[in-house]
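First comes one chain, alone, set out as structure tokens in the form predicted alone.
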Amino acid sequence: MADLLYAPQLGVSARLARQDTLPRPPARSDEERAVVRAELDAAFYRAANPDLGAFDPVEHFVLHGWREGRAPNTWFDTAWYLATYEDIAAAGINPLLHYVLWGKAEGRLPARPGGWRRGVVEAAMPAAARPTGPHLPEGAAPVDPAALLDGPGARLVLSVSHDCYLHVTGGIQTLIAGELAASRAAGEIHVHVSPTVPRLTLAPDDGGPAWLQLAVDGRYAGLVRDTELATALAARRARWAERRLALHSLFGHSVPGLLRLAAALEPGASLFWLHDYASLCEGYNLLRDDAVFCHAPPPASAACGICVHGPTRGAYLAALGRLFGAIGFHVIAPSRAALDLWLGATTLPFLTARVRENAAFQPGAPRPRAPRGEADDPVRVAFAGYPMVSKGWPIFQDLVRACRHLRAYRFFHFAAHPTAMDGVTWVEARATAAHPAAMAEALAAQEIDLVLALSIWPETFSFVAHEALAAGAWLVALAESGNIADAIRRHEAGAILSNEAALLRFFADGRAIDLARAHAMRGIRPGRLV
């Protein structure tokens, strides 16, 4: 497969300016410090070692850190190196120093083979085995649902998701906020429920009542048992000429609990949103062992047999079969890519299935921007959003490390919390229901050229990708990124690479600079999301 699957208007690669290599100090102590200073990621080291205090990271690693097995950066595993190469441990040599000066040339490895995916696979566990915990706002207390449902409104929407959209930021939460706005405009009562305990699977099916978080018309109310809410809905349903159920996420809920609510409401229409692929597998993004896209094979396949989510997939889908069999769902997908994948893999019954995009990008008029790519004016490259494996954060880390001597690029991370990595400028950005354009505005303010949307699974929509387009940036994505790759093709706004190795080559040989320059020459087209 070719490296570059799609990119408009690429020309001759630019020359990449490299920084001078460090001179080799004559004294071993100075040489050791020079090597560590060049290789240690101070931001990462401080974040990983909060006990460091005011201690200089280089001095700490040289004097204590390597002996304690502490990692100096994201790519060198001190403890593994010493345990694997016993001669280095026996000689009492700083393992990072040894690897840089001799070990690499000898064919020794800096960490266990398999890269970041090996660590992900080894840490993977069934969804039901993952730790859970309370996720309640401070001061949350039980409320009487009956009083909250007695307000005006001839229609009611019961919205269900895995967390409270008023307190958590994300794509689903943004869509539910839009759902609330539409309900208000239509004079509807909008009731939202979410579990009190977050899970990445269904809640245990014990048949008993469950506590839910309740929000009514955009205001957090408190806690309610699902049985009490069902009673209140059943007693009042004749008041509402129209009743709808909008199921955004199953996780944290039990099938009996959802059936109780649906039976009490008797909705005229029930919508099931394909924000992810949780209706195909507990591994909601279809990553085998949380590391590699699996293409949703049949539950009895050999592929499922080697995945951490495989043993429970049959029982999980049987539970969903009971839910879908009792409730006639209209399935709504935020993209054609998501719907096609789902239709090709599901065995669940449903009434209809259609595409409704979470948002549409409307580009504005082109604006000129001087081409970048020189050492004094580098191409601005960003990762936006949560630093998660499924979003490609380890790939971004590898790219930053591979390009650390190239002055033609400057890397950014736009997120709510600081980045623990040298060579990356963190910019605070937090899109909320009250300020949904915050991410796009932050990207535009920094004049970002390229946004790396490196998801390793087929995204059903990706708000980040569309926020990047709204900011006037182009996208760089991988082939199996679903609607992200489709958005690049639709808007002719970026490049699609076959895999992460191809991505590293794309930046190393300067084609990423060519892409940014083609973008500037065509004209920056910031717009808006509708």
Given for the second form:
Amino acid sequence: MADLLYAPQLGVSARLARQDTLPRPPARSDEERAVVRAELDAAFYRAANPDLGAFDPVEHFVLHGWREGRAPNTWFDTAWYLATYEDIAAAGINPLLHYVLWGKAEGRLPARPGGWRRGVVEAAMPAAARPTGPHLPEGAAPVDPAALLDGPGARLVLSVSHDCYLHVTGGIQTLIAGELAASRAAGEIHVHVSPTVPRLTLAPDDGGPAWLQLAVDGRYAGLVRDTELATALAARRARWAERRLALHSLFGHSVPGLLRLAAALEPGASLFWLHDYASLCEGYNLLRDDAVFCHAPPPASAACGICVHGPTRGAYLAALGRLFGAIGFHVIAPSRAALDLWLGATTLPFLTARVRENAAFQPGAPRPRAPRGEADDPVRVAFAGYPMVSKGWPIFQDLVRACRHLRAYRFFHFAAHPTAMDGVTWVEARATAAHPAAMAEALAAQEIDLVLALSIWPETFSFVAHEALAAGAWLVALAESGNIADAIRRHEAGAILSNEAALLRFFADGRAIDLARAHAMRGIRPGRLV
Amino acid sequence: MRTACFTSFALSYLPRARVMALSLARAHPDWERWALLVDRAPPGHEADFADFHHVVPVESLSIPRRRHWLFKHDLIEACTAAKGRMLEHLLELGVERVVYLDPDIVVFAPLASVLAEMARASLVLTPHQTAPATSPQAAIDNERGSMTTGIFNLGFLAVRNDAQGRAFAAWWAARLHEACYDDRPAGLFTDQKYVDLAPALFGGVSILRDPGCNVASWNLDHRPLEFTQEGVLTAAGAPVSFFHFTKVGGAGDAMIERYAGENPVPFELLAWYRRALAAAAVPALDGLPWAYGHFTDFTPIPHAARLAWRAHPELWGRFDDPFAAGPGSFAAWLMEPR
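What I would like now is the form predicted in complex with its partner chain, since the data block earlier showed the form predicted alone; can you produce it?
Every chain and every other molecule in the complex is listed next, the one we just looked at coming first.
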């Protein structure tokens, strides 16, 4: 046994460290490499340090990385450790080695406390200041709306959302594509407008016309002034016996601009979709400081008083009050969970409110699957979709970190872009308009047992959760995940945990294996979304 | 009932005082808001104090040999020492209830439990801790801290204008006039340590143990913070009336960090407070030296000079203004070889 790992010496070293006499920096020994090898996350390290080239990550960290403040994994913050524990920095010792051998026992921390939510809180910013996606497609040019509205069709729907559904992949965009298909089948002209300047809140009302992106019957047309579009709509509205307004998202639009279009169209019915909670707060997924589900409390509450979305909420809701007061909306929620939450929190006037699910899961016939959970056949656990905070990606990371050494599980990430984390197998998958079943097919192909749908806010629908069901997987979710938890109850397909700590325990103590076995015993029931 | 709330601060704490005043105005719009300015504001900055109904410069308070007395104190000592005289002043004006709040306090909800106590008590105090420490580390950080610097946090004080309230005010103001110093070996800690005696010396003292009052890093270990679904901030389940952002931006950050653990709420409060301070900043006044921190030639006053001034009453007759510089001044006397 080498000196460095000899237990009595460690005890002495730990005591001495308290007296500012540190253990002698070890030579770059095999032992140092062994400790680093055990703790360094090679995939993470390579992704975070693209300058590594062909350098072995362990060698790099031992020789250079820690001195340069590079983090070896997601849980050890080299720079913070050295800055916080000046005695370690002064001793010139590899801080990861120090933490593992002595620091942990001395009560030192591997990174600043506060958990992942602290970083989210500190990075939170008001909706108006948040960066948004790309602006316009290349070559987008002004068009004359009049010519585009002269096509055949005795009915027209004016569909409004925050981006052009033809160019962006996502839940709302998929739904608008479905709306277009229904319009076509019904011989209805489908006119879609989205802002030219993307925003995560209303556009400021500067009194002037706004430029919009226009798509007609599923074809991108170009750019129009909302005033010109309003004039063209008003001049032709008598041609259309039925006129509808479908408001999918307010973001990027101004209330006066929307009122102009509505006044020109004089719709027989106006639908307001609750794809998210933007009609309750600019923080559209109701995450206080982007970190904690807030339950949409009154705007004058202390919670709104300290939240980044609080200062503007009163004026924002007043603007929405003008919109909802002028246009009688029929509110459509994609789930009962979303509608109940909204009805409990809104003060906006509306005509009717009902549920219309974006898709329904129809399970197929049960198929047998051998129970898993042994080292040679681990339970296959997946996170599906973008690794976003609101979708619970940091919780998944914590779970993998805690359980990656348990051979009863194998963790996957199904996403368009590779995952930079050891212990996770990345599978390329992304549902698109052209291939909407891509995610479900990928999950099914890998025979995923459990999909972690860890959203930290009450999802209004969650395509991912439904894709998981369609793939024959069961779901594991948190209590306050809205329609995800409801879907688990409705289909008796998975487990709901009260919070993150309960989730970690659920996997650590093997109940997740029991769940996967119960799933297998009952028979896998992949199905389809209709 | 006429109620006045005052705070005491130097210009460096003006943004904090403004945030406090705004939060108080929301919770108790009918209370008078008084600022005791232990500093000198340059002319033309009246608007920066508009969140207060009244601004009382320390030099307008009736304090015997005021400049001699001020010279004995560093910034924190002076801001706390003047609180006693200010309390007396407001009681003399006939204010029925006087509440003191530190400038780094934020009011999150009406002080309902304080008002309820004041209906029957003459003096309301909030202890630093209201439950045993939850860990040995917390006992060292918090309980031992209180045993050194005072059981009650004097960031808050409420006094009713009755015989017992006035008797307390007279006693406290006298002690603060005599020795309001951070001299822990002598058993002194500014205005705070004296008040350990108050429950013994006076009747009508209420020790308010409401966990929603004076929540701070020193009691976070037993007062976990949460927001309810209705958006009410709670500590140990009780609605938070006021939170004390003590030493935020300095040592307080580490203590909040230590006792927040994985709970995001303390970090949310800190992030909000930093934004609020930035919004309340007065750049033109930022970085001005404290008016009583230097001699008239702007040489900083060393702490040793204050200690010498305190310790040698015979000097007080020799120097009319200890802040003066130049020949014949106390500053010059200090530099003389002995």
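Numbering follows the first chain given and starts at 1. Only the largest set of C-alpha atoms that superpose within 1.5 Å between the two forms is called the rigid core. Bear in mind that the values here come from a model prediction, so they are computed numbers and not experimental data.
Shown in the overlay between these two forms, fitted on the rigid core, is a CA shift at Arg505 smaller than 2 Å.
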